[in-house]
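The chain below stands alone, shown as structure tokens; this is the form predicted on its own.
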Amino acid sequence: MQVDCIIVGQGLCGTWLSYYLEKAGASFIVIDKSETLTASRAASGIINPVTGRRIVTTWMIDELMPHAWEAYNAYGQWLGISCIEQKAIADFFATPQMRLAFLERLEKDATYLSLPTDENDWQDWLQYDFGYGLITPAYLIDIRKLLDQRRSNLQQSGRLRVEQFEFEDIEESTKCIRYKDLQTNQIIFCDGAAGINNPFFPNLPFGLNKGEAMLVKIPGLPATHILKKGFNLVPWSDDTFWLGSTYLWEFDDPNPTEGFRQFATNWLKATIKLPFEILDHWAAVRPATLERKPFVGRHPNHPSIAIFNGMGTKGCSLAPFFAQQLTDHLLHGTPISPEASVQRFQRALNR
């Protein structure tokens, strides 16, 4: 069978470059082993554009906000369903130096950044002491729901096939690739986590760190923003938010732990002015780097091998970016951004 791509994974890095080559006409499969919990499926969703203490903002947010938007609502309603809201974080600030960082920041740049009219409107639900702040616009994606519909359709239309990729069924040639009983031009690598064992990128600087989250139901709480306070509370569906996360970068193993679910519950009942009751619990790796920049592009010595990768906690804003980016690379030759490509590792990846 004959494809002019094969795409390894279909977390959000493979279900956003399987979008866009199929928009642009590519025909291709997806292999992917069946997990019932990976680090897309774990995420909160948020797209938010500050980040850390000093509230700066993120990396190319200015150019990947608009595009997410335009691009999760297109995505939505070619597949028939809504996978974007926005939403405002409320920032809660826990010092009065987190107030006054806010606020500084605020006087130097306001785009995301503003004051609610009355900083005292959550103390029915909440429990804080200095305030807080908006972070706007901020989106939700409705990860799973994407994930899933795409893998619906995907299935539907025989472009997937559930099994774990084999790298020794890999076979080069100067004129094609072939794994089993497929001949492509082009073998793309989405596989996340697992990303740090490719024998094709060996000496990538991945830092894998693990996340972990709740899934909570607290019955009255407004869902009307993403609620942050050290942890986020990020509305899921009825009554239930989604709590999280962690950053380890250093662990043992990749389960959820029990300090972790008794410190979000000291955290709840420190937070929360309401009833609650924890429905599920856990963890995942998530495929950071340790520039924290992505992986995007053709291997400098395989051309027909190529790798979209390392988003980190930024997948939901950098996959559809740098997806249709990496489309428009293999089909046209177009360039991929220097901070992403991962020609920037060539000589790594000559050794």
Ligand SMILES: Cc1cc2nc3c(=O)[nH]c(=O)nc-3n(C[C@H](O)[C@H](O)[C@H](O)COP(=O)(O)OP(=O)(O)OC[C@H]3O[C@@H](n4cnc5c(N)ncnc54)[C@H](O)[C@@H]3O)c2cc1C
Contents of the next structure:
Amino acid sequence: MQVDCIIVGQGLCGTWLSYYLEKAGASFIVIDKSETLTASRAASGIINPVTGRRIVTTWMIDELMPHAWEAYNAYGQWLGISCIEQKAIADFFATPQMRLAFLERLEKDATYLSLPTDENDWQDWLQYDFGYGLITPAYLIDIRKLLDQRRSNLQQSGRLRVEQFEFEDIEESTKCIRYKDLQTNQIIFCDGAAGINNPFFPNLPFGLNKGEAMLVKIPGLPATHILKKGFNLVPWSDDTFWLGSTYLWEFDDPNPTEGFRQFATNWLKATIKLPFEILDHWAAVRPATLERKPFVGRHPNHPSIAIFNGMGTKGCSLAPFFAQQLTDHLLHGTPISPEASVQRFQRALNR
Ligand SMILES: Cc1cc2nc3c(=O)[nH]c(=O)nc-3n(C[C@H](O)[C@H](O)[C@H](O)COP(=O)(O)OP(=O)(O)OC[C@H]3O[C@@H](n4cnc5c(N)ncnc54)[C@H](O)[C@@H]3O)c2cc1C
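Beyond the form predicted on its own, can we have the form predicted together with the named molecule?
In what comes next, the whole complex appears, and the chain from above leads the way.
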């Protein structure tokens, strides 16, 4: 069977790449081993335009936000689902200094920041002492819904193979590349954290990062905002909230831990003034990079091999933007942004 591309992985990266390739008329097969928990499936789905204690805007956000809004709406409409909504973040100040930092930032640049009309309006539900600010617009993506719907769409059209991709079954020739019964011009690896062991890209500076989260039922807590107070409490479905997360650069065990469960339970007891029930608890590894920039594009020495990885903590906003850029690059030769292009590691990949 001949296809233009093979996509390895159906997380956010593979899901977005398959969309733009299909829109551009390219033929492809997606190979995904169908793990129940991956970075994309563990994520809360927030696109937050600001970051850190100094509340600065995140990399490229003025381009990424409008692109994400349009792209998720278009993809959702095409699949017959709704998978993006605008949701303000209520950022509860943990200390008077954090309140001051927010107010100082607000004075300098109010693009994404504001104050609510009544800072006490969450007092019935939450314990907080120093008020809160609003971050808006922020977006909430229903990642699982998007991935599941695209998966069944790919399955119905016979373009999904649920299996482990085996590197030793690749046969490269000057004209094309073969993988088992498939002949193709291009294999694109969207393999997430597993990419650290990808033999084609052995020296890329991944900085994998573990995150744990819980699913909590809190009847009566308004689902109008994403609540941020150290942890994020993110409305997911009826009375159910995603609670997380941790950012562990060094870890031996990729599984959920008792330590996180205890810590998060204590946080809930200290913060939420309503009864709650823990429904689930999970962990996953973010495909983060040491420079906090993605890896996108063709391998410098194997042009029929490409990578789309390294989304770190920002897969929801980076994946659609760079999937479109990568599609244009693969089909029409347009450039990848130099800060994201994998060509910046040409020397490391030559080793
Ligand atoms: C706890 C947590 C919370 C997060 N919250 C957010 C958030 O709120 N907002 C945000 O923007 N980002 C968030 N992220 C980050 C985001 O989830 C990632 O950036 C993004 O999901 C990465 O997508 P991916 O497609 O690269 O990887 P993945 O989702 O890991 O997908 C890779 C896919 O490739 C498959 N695969 C790998 N190797 C093979 C192989 N050899 N053969 C077949 N299949 C293979 C895997 O099974 C998987 O399906 C969070 C991450 C975590 C862990």
